[in-house]
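Quick heads-up: it's one chain on its own, the form predicted on its own, in structure tokens.
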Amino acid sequence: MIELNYRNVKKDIIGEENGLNIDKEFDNYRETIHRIICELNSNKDKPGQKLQWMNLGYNEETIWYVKEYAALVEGRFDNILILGMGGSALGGKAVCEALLPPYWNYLTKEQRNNYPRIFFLDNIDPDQMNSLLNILDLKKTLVNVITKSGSTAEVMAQYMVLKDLMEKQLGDDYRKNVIATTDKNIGILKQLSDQEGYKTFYIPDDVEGRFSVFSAVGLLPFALVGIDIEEITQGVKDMDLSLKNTDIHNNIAAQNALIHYLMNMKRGKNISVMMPYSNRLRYIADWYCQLWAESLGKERDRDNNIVNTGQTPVKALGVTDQHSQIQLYNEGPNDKIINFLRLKNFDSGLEIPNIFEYTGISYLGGKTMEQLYNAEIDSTIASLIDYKRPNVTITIPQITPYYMGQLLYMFEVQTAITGALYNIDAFNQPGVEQSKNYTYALMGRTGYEDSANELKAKLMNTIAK
């Protein structure tokens, strides 16, 4: 299974003032960590709890018909092209880029076990979509266009542009090359689908988007490029199985929930680092920045509380932000957990040549990079110990299938008992909901014109200051 090793949060590692009695924390909020499993497993088949991704891994319904329709076009495709924003395509993305061989879209057809390309199109830069239309054969091109509400202004302008370009190209066959994810009884995408007959797959009720990479908005992508979906709910399956522990002392779930929740509430650490010692695992920061933040930060409590709380996620890169932001972590102010992802096995070996005998490079020659790697995440946490700043790390054995699965599985069930501890609720956003409609306003939707009129009224006061 993957690991939590938690030492360097500890008072005797790190100092009285940045570190916790972790025993005494354990213990003291023993009862509490029951309660919020407990709340969380019997809660997860009600409606209107949005816990229903607790359920995704168990789905064989959504697993048998991705593998289906898998099948079904395996080898009509030379690309896929996914059009979503936020938890529709952040998941997709982080995994794939774990999983797939690194560099995939520049592989030839034979490299790639005949298996398409892969491109996630999650903004609306209008640079970056002219450039991606003007390189992608569209009639080779299927076209997956992911948004639960059907209504996102993103993806539906997306899809707008990429259904007018199809259509003029393939005629009335386009239709053939699009694919729905939705919600299964209402919204705009729903309809559309319906209408112009597009193959569909449906996000189920109660999954918000951030938490939905195992519903079919993930596995369809996952499948389309040869990923083997079952091993990742395998994974899902294994963790939630031990996730459903009580005792916080056999959860890592829950113990780097409290650890999070406690450096923050009692020792003023705000802000939570993402760094995977991985390239292929560098998405998966992205992936945790969205999750983390849009759950936890919230204005209100449970009981209507103004609380302003909720970590800031960052995402690093190791080694690469080595040389860009461990500076600042180090001296800078100590508001920061830093949470290391770190391999235990890589899946290629690269030896470094002895050619530079009587140099003060000589010492590298004969080592390997793995080696160099691990010196580098070796020297970065005892650093980080010399400056009395917390860090956990998070140990994967290998990157395949089963291990992403477990992986993404207990950064959610993490968050949700982090929200608990915040009593907050995880599974809303508000503060989303206001920059969606204000969007919505300025771009003249119907019902939106008063908004508009006030919402143009305040811009130009705060242009004209």
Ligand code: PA5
Contents of the next structure:
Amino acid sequence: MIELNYRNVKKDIIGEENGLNIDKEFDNYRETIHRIICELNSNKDKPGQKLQWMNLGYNEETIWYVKEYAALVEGRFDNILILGMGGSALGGKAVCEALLPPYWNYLTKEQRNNYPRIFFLDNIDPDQMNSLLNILDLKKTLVNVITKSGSTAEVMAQYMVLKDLMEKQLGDDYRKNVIATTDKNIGILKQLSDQEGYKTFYIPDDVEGRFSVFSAVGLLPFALVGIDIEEITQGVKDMDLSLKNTDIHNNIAAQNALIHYLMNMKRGKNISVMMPYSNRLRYIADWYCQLWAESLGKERDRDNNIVNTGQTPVKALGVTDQHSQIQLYNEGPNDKIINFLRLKNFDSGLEIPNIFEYTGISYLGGKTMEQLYNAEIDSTIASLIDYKRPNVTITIPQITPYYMGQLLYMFEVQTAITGALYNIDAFNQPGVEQSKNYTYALMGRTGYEDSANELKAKLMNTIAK
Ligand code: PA5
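Given the form predicted on its own, corresponding form predicted together with the ligand:
Let's see the whole complex now, leading with the same chain.
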């Protein structure tokens, strides 16, 4: 199992002002955590609780359909193109970056074992899109349009560009190159895929985008590039079993949730940094940032009080950001808790050759990059302790589908527990919806006319000021 080490949040290590009396806090919150975990597990099947993500690891039917489709199209496409925003793209991108060999899209087909390249288009920058479209042979590209609401303006705009081009180049056959992943009942994409006859995968009810990585949203792209999705879901299931333990002493998601909550509420740590010490895990930090920000950044609590909760998540990359952000983390405002992701084993080794005998760099010769990496993370942690900065380390045995399932699911449960501690709804996103609606209004969507007029006036005033 992956492990959590929280030693460096203790007051014995980083002092009274910044640290916690963990044993006491675990005792104080024992009952609360027990209740939260019981509630999560007993409510997960109730409609409207938005907890269906807790069942995704067990969804044999989706796994079966995904594998069946992936087998059907195996060898047919050179490229997979994912169109999606936020939760519809970040998990897929994070896991593919972690599990596929680095520089996957630059490898030859043979080096990729005949599996396709994969591109995640999660922006609408015309320069980026035009460049990508120039690279892709659309005849050999499978486009997966992913949107739970079925109407997100960015995704639908991307889809419209792609549909038009593909239809022009491929004629009616273009339909075989499109898959939709969306809601079963609602949304424009659902209507369109019915009309056009696209192969369609469904996102279960009560699964919000940022909690959807283990639905077809993530599993389909993973299977298409040859990632073992059953190993992933096995990791999810094993972690789920472990996190059903209602005793905080034996539940790492509850521990990290409580630590983050207390660091925020009692010690003023308003920022949560995610810092993987592995290049392959760099997009896990992006995924975490969305999960943490969108789930916990809320104006009101469940009793409708204005609370403005949430820590600002920040991504950092070890060792790269030691030479960029660590100066601030050590000496700037003591307002952060840092999460290190540490690997026990890299997949491959690399020895630094012993080529200089009498120079200031000869000490490096004969060591491995892994040794250097470990020295770097240890020294970063040691310096943070010197400056009394709280940090936790999550150790991952190796980057495998199994451990990625464990890791991401652990963060999902941690987020849900933290939301319950804040007494907020971690599963809605009114702030995101607001800006989505404003975009619809400004772009002239029917039904948004009043809002458009108001908004135009507001923007005019702002600009005039
Ligand atoms: O977590 C969420 O719910 C959001 O980030 C959505 O994933 C994002 O806004 C995209 O929404 P949709 O999948 O409806 O296009």
